[in-house]
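Just the one chain here, laid out as structure tokens, in the form predicted alone.
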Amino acid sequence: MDLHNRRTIRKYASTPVSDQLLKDLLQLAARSSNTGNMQTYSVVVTRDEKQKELLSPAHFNQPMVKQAPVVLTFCADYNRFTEWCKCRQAEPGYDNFQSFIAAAIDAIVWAQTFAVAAEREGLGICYLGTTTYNAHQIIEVLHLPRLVIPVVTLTLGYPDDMPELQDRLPLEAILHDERYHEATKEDIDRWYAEKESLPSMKQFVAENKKETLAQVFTDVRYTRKNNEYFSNVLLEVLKKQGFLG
């Protein structure tokens, strides 16, 4: 697989993903780096159609959730490690925000390593950014216990469509030598010129009756109101699952 040409896949063939291939890829991905080699992550594999139906609303009913052969929910998981500590006469202290962040990072690294490995085998994935929006719903559907929180969901299957490559900002927009350098207006104009000039982006602006592409993001897609609402939802999840007092 050439990473220069990787695409997010939202339409999948009916070809099943074998259990052995899936396990091999997850085992391979487990070689990724993680905090203290504690592997404070878990994944819930969903193949059952009824379970996909239950998960779908948490992901705003995006069609790939029900259409993909496999849905993978990667979780920050300090439950297992905490139980190991208790069984070995050690006093765990992982019911805190720092532990959640560490476990979330490790779960995300594992998920991304898995994604690259899967794509190398000809599979396609779609990253669902909705996981932390409705984590409470996913926790209920998947019966996640205390100290387990979903952080990343991937849909997985063999591609049935090859979409166009998505645009990316030039490297200079995200690369900082030695220290962070704040962007000037001229920098912003230069870095976003290609994105804003794309016909698809211009259509996006027109369809949403906005003046600029940025307004589509701030006023329609990722609004302050929604961000604050889902922030509060996630904070409540962190409390309920034991990571915040």
The other form holds:
Protein chains: 2
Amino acid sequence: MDLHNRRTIRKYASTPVSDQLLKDLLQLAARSSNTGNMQTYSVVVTRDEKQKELLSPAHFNQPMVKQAPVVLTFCADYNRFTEWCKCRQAEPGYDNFQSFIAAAIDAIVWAQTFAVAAEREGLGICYLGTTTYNAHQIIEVLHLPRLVIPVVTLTLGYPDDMPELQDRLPLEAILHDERYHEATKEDIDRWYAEKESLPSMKQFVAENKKETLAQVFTDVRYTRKNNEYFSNVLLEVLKKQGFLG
Amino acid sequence: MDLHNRRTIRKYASTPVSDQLLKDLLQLAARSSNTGNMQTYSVVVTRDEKQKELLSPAHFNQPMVKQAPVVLTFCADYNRFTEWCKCRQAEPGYDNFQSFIAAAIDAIVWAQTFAVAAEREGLGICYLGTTTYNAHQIIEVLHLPRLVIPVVTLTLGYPDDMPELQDRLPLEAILHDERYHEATKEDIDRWYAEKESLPSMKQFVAENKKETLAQVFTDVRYTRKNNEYFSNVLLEVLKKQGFLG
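Form predicted alone already given; the form predicted together with another copy of the chain follows:
Zooming out: every chain and molecule, the one shown earlier first.
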């Protein structure tokens, strides 16, 4: 798959992903930009069935975790860099929020370059947004130490399915020339018209017994209650792993 | 440039970047994965010389900001999605930390896919890590409203320079099989040996009058004092923009 026709893949063929290819792609992706060339990131590779079973609840039992041949948990990691400092008579100062954000950015840049490189090789990926919801469970299963936090998870394998291309907002909705321009009601109507008119989205609204597509998001998929609950959980994880005072 | 030989580009030719190419690459990159297909991100394009002058101090006057033909500020953006909800009788609940993190991840994934696509077209990019340090200044210059926070900035243009490939840690340092394995002193020595032996790094240590390379990072480049100061600034920005209670 190339960038213009890529799809998120949620069903994988039984074809194994070779260890050498996986390593080559991870090393290739590590050529991406990163802050000060500190490489404050790590990935944990899960292939073991028992480990997948332990990881699965952290991802709300989404079937990709057990079905994909490989699960990759990309982490913001200041542990290794801090150890290096300690071994070299240097006083590390990376147990703070700004260091977490910088490390998280670099981990995500690495993960997404990996995703692009993997898709170029005919592999398919799916991002699991559950990673930051249940980071505490993932930390336990993967034995992540202080100053390491999982940020994004990718399931990986050869596609067994080629879903339809998903809609995207028109570019004018996401691009701002020189200054941010807040959306007017007319802008909103124009930008969301295509999405709201799709049969799949209309079905989604009907199945959830809602009046509008937006209500499916606010009342079912991404609710205030869940967002607030998992915000507190994540802030606690940041404290526990040493990134927040 | 392809993934395996890419370099961060800090000096740009005067060749302009066409508006159509820029738009095509941003739309192409928006085919990347994103949470729930909500596309909770925006980019502000800066080409105007006066705007560059205003942005420059936020990036500690790094010369790329004024020298590059284009500066792109990628933002986590729940403002547009929230407006859509309000226009559609839905009660949005995205003024919280978890929503910020999800939007930031999607903005970074989009930015990095853009970077890869741009490099494939012969363009060069540089990430400015200063974006989260001085987010408040960027918010002011770019008129970013509530629920919008700048996360990464790319400077963009045709390369006028082809720097040496930078070193990277061996893969074993950043890859963990099934479980995280904390580094031993022997691991640290082995993983950092190449970096520490490079003439450019030895020169860096000498110029900064330090004993070890790690001390250049802890005492000069990424100090505890700065990290803690900019952590507080960023947490205040999160509160001000509505993502933290």
